[in-house]
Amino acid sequence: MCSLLATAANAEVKSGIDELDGPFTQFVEGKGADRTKALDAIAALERNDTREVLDGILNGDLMLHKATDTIVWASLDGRKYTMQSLDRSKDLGSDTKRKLSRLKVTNSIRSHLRSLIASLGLRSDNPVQRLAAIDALMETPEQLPDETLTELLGSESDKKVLASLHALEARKQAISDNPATRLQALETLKTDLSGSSRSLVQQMAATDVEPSVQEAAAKVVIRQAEKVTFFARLETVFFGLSLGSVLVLAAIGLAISFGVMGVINMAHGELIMLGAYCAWAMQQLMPNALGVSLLLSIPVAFLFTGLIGIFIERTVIRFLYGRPLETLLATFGISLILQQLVRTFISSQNVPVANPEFMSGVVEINSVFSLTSNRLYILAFCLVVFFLLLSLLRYTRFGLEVRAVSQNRSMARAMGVRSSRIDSLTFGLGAGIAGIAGVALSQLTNVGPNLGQAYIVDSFMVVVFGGVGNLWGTLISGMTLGIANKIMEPWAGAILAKILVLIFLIMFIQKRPRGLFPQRGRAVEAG
């Protein structure tokens, strides 16, 4: 009986591939280091299906058929496993679970398999797979032979992958027994700001047995900390500019209607909301072309909200000029009507607006500083809208008439300017810009009936702080308030930061009632 058992235990495992029979026998029958050597032998064969085989061992898809001592691909089908030969050229029928045995994979074997699979990825044609393979080796760089690393460094053409390989090389050097090699590693690690790199340098500064290495590591720790602080501040400025661009987009339309015409339009936020719904509607019409639908939604939102603005001016506001309190109440009522219309005919819940592919992802500068693509696009979009509007008001006949009416309505009329027509078009222009602001906001926040309420107060703050009727003032005040908010948020919180900004604004207006860049206009003349 014992003899039979010994014979069975030493039986050669068959795989159907001659060069794999030996390694699989060693892996199945061996113990400890013999099993890892067997895996190394499989990996060293560099067959086309080597990675698939190693994945199969790791995931339990490869099993041993006990009756024939054959390695097979096994997949559960009902109560039985269907079997295929290792090269997948033959179907071997099906058998019960009792006739099959999983290949034993301990934690150490599992870790070794993952390292081997990662090493295979280093030679992939796909840079993303090569990067993933390098990342998998960062914690255990000693598993990559020096010769392989040197070969990869000499042949790699992708800059990002090459930088990762150098980082991996530095980690190998950092665990070297030679102090000079560890010092060489610090030269590379001082530019690597990833969390694992900083932890490694901190560990070297605290525990390295060589005083010169400890001292050099301590200097690198300080240098890395300074860089992290610098990029954290840079990130705060970026988020501030991003928030500022949103505020400018939301306020710039109001700067036209409130700043130039002197109309307190409480429905401005709802015009922004309607613009965001235009983006949603275009995506419903073209669900398979998100980028095109977003671009088309810009003119659609401008025309739609612009026409609504003209309608509001002609039917309500025209009869309330010179009566700011009645205008405020009337436009507040309009804002409620617009919200209810959206709730009734679309939904009271938020609607999804997806980001097109070109606005997804991030631009990674380094391990601690990256820029989100959608915020970069909106920042650029804000500047484009601003300069187009500035050019319209400065270099066109319409802009000249708007400025003439805002500065002296009587004189403008005497010169032949149809002030009532300019009033309608100006209000429509402000409403149209609010609409395209809504398209931009749809890429950053939830689109719902209450979207505009979140921006109406901030919009008035931006316009008042910058100086009523001054577009440059709107741009500068929007960016300033955005950066100020983001600087205070880390230590004061988002709500308290807004309150502090509001208090500062109230105190500022006491000193400069006309804002940063005061300009003559109808409101000023009335005062």
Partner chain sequence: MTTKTVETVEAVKEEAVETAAPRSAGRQRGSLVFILTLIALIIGVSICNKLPEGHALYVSNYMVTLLGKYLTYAILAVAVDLVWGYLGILSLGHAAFFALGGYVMGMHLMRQIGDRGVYGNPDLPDFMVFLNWTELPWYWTGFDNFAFTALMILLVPGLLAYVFGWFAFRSRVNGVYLSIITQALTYALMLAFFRNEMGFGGNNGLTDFRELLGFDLRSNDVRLGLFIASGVALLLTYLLCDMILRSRLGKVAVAIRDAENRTRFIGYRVDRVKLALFVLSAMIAGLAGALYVPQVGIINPGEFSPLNSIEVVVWVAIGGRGTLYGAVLGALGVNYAKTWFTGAFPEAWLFALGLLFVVVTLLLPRGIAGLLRYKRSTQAAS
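Given the form predicted alone above, I would also like to look at the protein as it appears in the form predicted in complex with its partner chain.
There are no partners or other molecules in what follows, just the one chain.
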């Protein structure tokens, strides 16, 4: 056995690729510095698979097949290794464990391999790989030679990669022996808010031998902490706006039917739910085009729930004008029927609605502040819907007639406005907007028969807080409530925050019974 090993060690190790034979022999047989040199030689060949080979050595996927003295790719398959030639062109069959030996990788070899791999990545054509390589070096910047860094800084064209390189440079400087360099490093680290940079600066503030550096570092620590708090606040505001946009979407249809027409539509939540089911149904129809189906479901949901709204108006609500409390009861009955319809004909369970690719993902502003795309899209969507609706009411003939009917019905009729038709269309519009809100909500929450109930109290609150009959009020109150909720959440918890907001609203309505932006004029007293 011993003699066998000896012969194996003395023989020429073959890699199957001529240019690699020499370095591999040196690596397998050599000692100490020879072995690192062998690795440098492999890296210097700049082959396409250099990185793969180095990884193979590091991970133990490359092994020495003793019988043939060849370096092979080996993967464990049951009790045997399946072997492939180094360029992966030939299958070399399989052999038992003891016929193969691992390449010896000591700790120093391992770290040398890592830095080789990293610097290989640094020169990759793909900026993503370059970034990954730089990130890998962040914790151990001393492994990167100064010359290489300077060279890279000179040749880099990608902005993000360059910024990352500067961060790396700063880390290198931070551990230099020269206090001036360390001070310079602080200048760069100041703007970098990532956890590793902050802990590095904190470390400098605590342990640096040079008092001036220590003092400067302490200042940077404070500034960084301030920035982190600032971005944390910004994030809260963003979450608040995101929650607010959901509230506004849910409430804005109600603002139309309640605010403009004075109709309390308790079935509004169910119309939202039906809109969400439209998104689900479209996905069932076209399961392979999630993005398209989501975009298509917006008009589909608008038309579908809008028509249901018109139907409700024609059959029930039109007989109850001027009796808001009774519309409340009748529409509540409708909401029960709609819920049960969904339970009976679809399912009482939640249905799955998938997020298309463009909705999932994160927009990273810096290392402590990032925005999730779906929330960003819904925020934008909410604003688009809001301004479309606002201009519809303000600049179109239909909008003019809606406002005319809501302000003075009999005068509008005298002017030739067909008020009953306007009533149907207005209610349909409110219902359609609810459907659109449902599509947006389907991307955030579970879609089930109870979806609407969860939003009905909130939506009423938003409308009432904002002031009935005022779309701007709805927008502002929705956003305010969203942000207020998120600000309180960290110290009060999600549920308590919600309760506090409700209590605040109850108090607020006592003070200003007509909301933030009350309607003025004589029409108010008639209500």
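Just so we're clear, the structure is a prediction, and the values are computed from it rather than from any experiment. Numbering follows the first chain given and starts at 1. Rigid core here is just the name for the largest C-alpha set that superposes within 1.5 Å across the two forms.
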* Asked: With both forms fit on the core, is the shift of the CA atom of residue 159 between the two forms 2 Å or larger?
  -> no
* Asked: Aligning on the rigid core, do we see the C-alpha of residue 128 shift 2 angstroms or more between the two forms?
  -> no
* Core aligned, does the CA of residue 414 move at least 2 Å between the two forms? -> yes
* After superposition on the rigid core, what is the displacement of the C-alpha atom of residue 352 between the two forms, in Å? -> 2.7
